[in-house]
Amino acid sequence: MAYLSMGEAHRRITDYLSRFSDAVSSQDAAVLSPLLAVSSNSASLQSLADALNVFQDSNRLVGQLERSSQLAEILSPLLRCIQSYRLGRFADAYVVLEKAANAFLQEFRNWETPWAMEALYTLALEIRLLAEKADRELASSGKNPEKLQGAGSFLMRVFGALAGKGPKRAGALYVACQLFKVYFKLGTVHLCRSVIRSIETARIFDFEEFPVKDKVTYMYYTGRLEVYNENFLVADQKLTYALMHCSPRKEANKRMILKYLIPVKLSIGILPKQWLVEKYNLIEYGEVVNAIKKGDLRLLRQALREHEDRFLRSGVYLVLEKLELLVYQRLIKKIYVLQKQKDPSKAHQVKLEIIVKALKWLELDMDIDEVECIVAILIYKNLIKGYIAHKSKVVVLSKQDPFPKLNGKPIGS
């Protein structure tokens, strides 16, 4: 840092701080937003945090203003958490700026109109990112890393004062979103039902007055929230949503929502195009698509075993895994097939026996016994439509619709 002289700090903070305070006055969120985003790389605030470093009794600056009482308990903690900051003291940083947070949370409470909704925006993806970095510098220290579970709670009260009646309500969404984030980064999506009860029916919110751009994270979030508690047609809804309101530019985000819609219209029986994976790459998903095709159980295997770590990551590898009936069915398919071609009048008979030497060619050894009682759950679960002569070791095929479409059901269902 360059030599910083004691008059020119003096004229940064107090220059800042006039700057915060007639944002203010005037109700004017764009200018007063990136006033309070900590953690950007704007070169104003970085040049604060050197003037703070020179300047040590800021508190007496901020009692000049007009308005000192109002503010006071905004800005002082504010500047601490920009100073603390800089110099990457992140759980310093996350503590003030937490008691900044409330105090204008208080402020926002009491204005009669949403004008500040914008800042209050920037306050609350600033205090999720920030307690991420605070607990990440915790960890590494041996310490509980336990700013993120505050930063929840704050993010809670900001979404109780949206959720009444009025246009500041408007902003609930956002926040829901940043709280959704939150609980899916901790672990706890539990929590997430009691926000999505308010949202979606409490009948306080007319879901179509949200920002699209809102709405296009709730169903991305809420979706992927159906997708572990295996509401697979929901999800298939909302991360559909998702997909087809999203921008066109936002590709990365595009491909986050893909990560979860296709293993829910694979389960449904929707297999994606191949240029649609290769798009977005998402190799690993054109592997699953390929075995299913092929009828290859030892292709899915290899798939999900060489992309194990990613699957379980995105929580879908449970998922992937149940697609083992959906193969097993186009393995039986693909033999009833080639029969039909050589002897039309027997095609609806196949012999256990030929699935078995199929699964070894496969490199899969099963028993007529373990087909037989595969065979049985796929015609228990409406994936093939027939019965098994037990003593002759054949299954013998509807001859109308053998092989039914799931038609949106999920398997097994």
The other form holds:
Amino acid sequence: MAYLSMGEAHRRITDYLSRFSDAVSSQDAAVLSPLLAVSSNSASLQSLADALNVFQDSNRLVGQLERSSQLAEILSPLLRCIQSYRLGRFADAYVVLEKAANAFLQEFRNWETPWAMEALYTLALEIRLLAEKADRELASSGKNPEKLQGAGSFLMRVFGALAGKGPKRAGALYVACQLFKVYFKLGTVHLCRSVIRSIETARIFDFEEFPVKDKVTYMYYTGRLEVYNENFLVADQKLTYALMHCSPRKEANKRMILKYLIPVKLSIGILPKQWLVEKYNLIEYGEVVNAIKKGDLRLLRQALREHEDRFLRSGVYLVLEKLELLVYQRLIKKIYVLQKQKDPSKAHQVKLEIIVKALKWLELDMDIDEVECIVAILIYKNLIKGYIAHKSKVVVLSKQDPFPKLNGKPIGS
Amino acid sequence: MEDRTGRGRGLGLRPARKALDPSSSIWKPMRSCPARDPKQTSAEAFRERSNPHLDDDDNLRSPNSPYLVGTCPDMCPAKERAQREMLRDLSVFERLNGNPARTSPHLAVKKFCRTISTVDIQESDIRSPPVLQRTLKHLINLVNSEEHPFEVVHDFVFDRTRSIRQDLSMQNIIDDQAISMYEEMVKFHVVSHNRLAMCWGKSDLSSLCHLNIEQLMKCLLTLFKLYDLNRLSRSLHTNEAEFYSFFVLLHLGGKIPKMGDSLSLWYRQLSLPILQSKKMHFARALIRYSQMGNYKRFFCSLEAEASDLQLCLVEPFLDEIRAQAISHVNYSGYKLHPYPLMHLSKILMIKESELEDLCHVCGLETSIDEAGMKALPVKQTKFSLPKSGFRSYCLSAIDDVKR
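So the form predicted on its own is up there; where is the form predicted together with its partner chain?
To see the whole picture, the full complex is given below, headed by that same chain.
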């Protein structure tokens, strides 16, 4: 680091303070936001941090600058945050950032127009990012990582400030999404419920008013929640919305959406095309799709075993497990088709023993009772039309459409 | 005395310190919590901070009060004994020679008390770990006594074990002793779950059942945290996998109230060694079979793999899956082939006569075929699940043949 004189340090700090208070008085959010973006590591913030290390008494400077005495509550802790961040002391940096953010929120409430919305967004994002860093730091030194939880509380306050009738409410969805990210990370996903209720059922918001970007993020997270709760039809709606309105350039985001949408589609009997799976590098689903197409139960189980960790982490494992029924259906259909080729008049009668043999050929050991049980399930769930003649150990298929498609009805319902 | 640092995530717990031997004559000063951000001392902040999953409402200690070190040498503090004698507030298990106004240090057990203020709690009211272990042993022995109806025993042990957990938490005991005590208490709740469900016909039990499950889940979640805090290497504790499997098995069927999130969400947070352990694989498989309706595999693997405690948890659910099986068989069968009950009863591991009863309870008629064997005519339209629940027939092989 090049030598920094006291004079130069003093100049940098007062320069920053002036820019900040000028931005506030001229209500210029575009200028204000980068001044708050602590983790952006911009050159100007870094040089400011260096200055703060040299010139230790920044509080006095803040107090001195007449115009910024109102903003002192924001600026003093903010400067300490910038300094701590540069020194890599994230837990300390978070604590002072929260102080600054609370003070900022106070002022934001008092400003009549939502001019500072972009700056508030920046702060909301910074709070979350810094809390995550702080928790990592705390956990690695054996301490209790509770900063992200605190960030959640702060963001709820922000949300509350925006959930009103005025023009400020357009920002609520962005903050809601930040909250979702926090809760998903913490695993306290049930806390999303009250946020969702505010957005969707309280009469404050008109969903269409929100920016598209935020709507996509919102639908992505709420869609995921529906997947966890196995409401596949709603999940399909939300995730499809997110996919369709996602910006075409954001390939990574599309992949994230597809990661959840594909299992949902599979549950309602819709198979993705191979090129889709390949384009977005979702190979693990490729094997699942293959298994369903071929009626190969062994392949499905193998895929589930091989990618167990990944599927469990993303929470789709239980969804994919249910697809076994589709695989059974396909297997029996293949047997039926083969029989039809040999002798069309007798094809609709499938001996349970044949199914046992077919499964044995796939190295799966199932006795005739279990096969009968599975066929009974398939009939019950309308994946097979027909009946089981128990005494003759035969399943008699309906002559018309013996293997109905799911038609949008989720499997397992 | 060695300090063991617990990582203390989420519970806001400090590094563990084994509780002192009450016979020690040295007065150890109370350790206070490190100073906190003033914003976080209000009750509201505390509620926001605490993770609902871990919230043991028996933990009354406010974040600012210091940890206590219990010195009470009896199962019940003398003060409380005297007070309850005077008020004649003694449970049947605490009465000396049946006298409702007399107890003894060997019979009285400290009650659970949901006090609002922690200011008045004295160390002489709190039992040290050795005393708590002795108390727990005494309570568990009572569970096996045949003298009183099970609900009465359950009620008493339920309350008194809650008090034990309260004492543990006030002293912040989170080491191996806590683990073994929590495991014992979970076992009590598991056995209770089974026995309360089997006491069919007594109307008031459903709320007892419900409360028991609630408490069982709370204990399990705290136990899981304890396992984490005491983890030495990456290996699991001896019983850890089995106790995790209990949590999974509680999700069988829809009636049982869940603690908020779905299983999918819960699995996300678990480590792979736990998820892939034998016990967990078994529990996860059982859920899969039950949801799919694969009653054949369900009963086969249950018989082959379930531990006694796992079976305790699953047994109350068996009739629901049997009813589902009956429903499937009825729907998918051939009108001219009534389904033989003997055959089905073997698969469903129930006595043939009980299966017949179950069919009737579900609104279906049974018949006798040409060979004189009982059968279920299929394609009946009046199937319905009984509104008042099931009688809970146990797991049995064939009539009169021991498993």
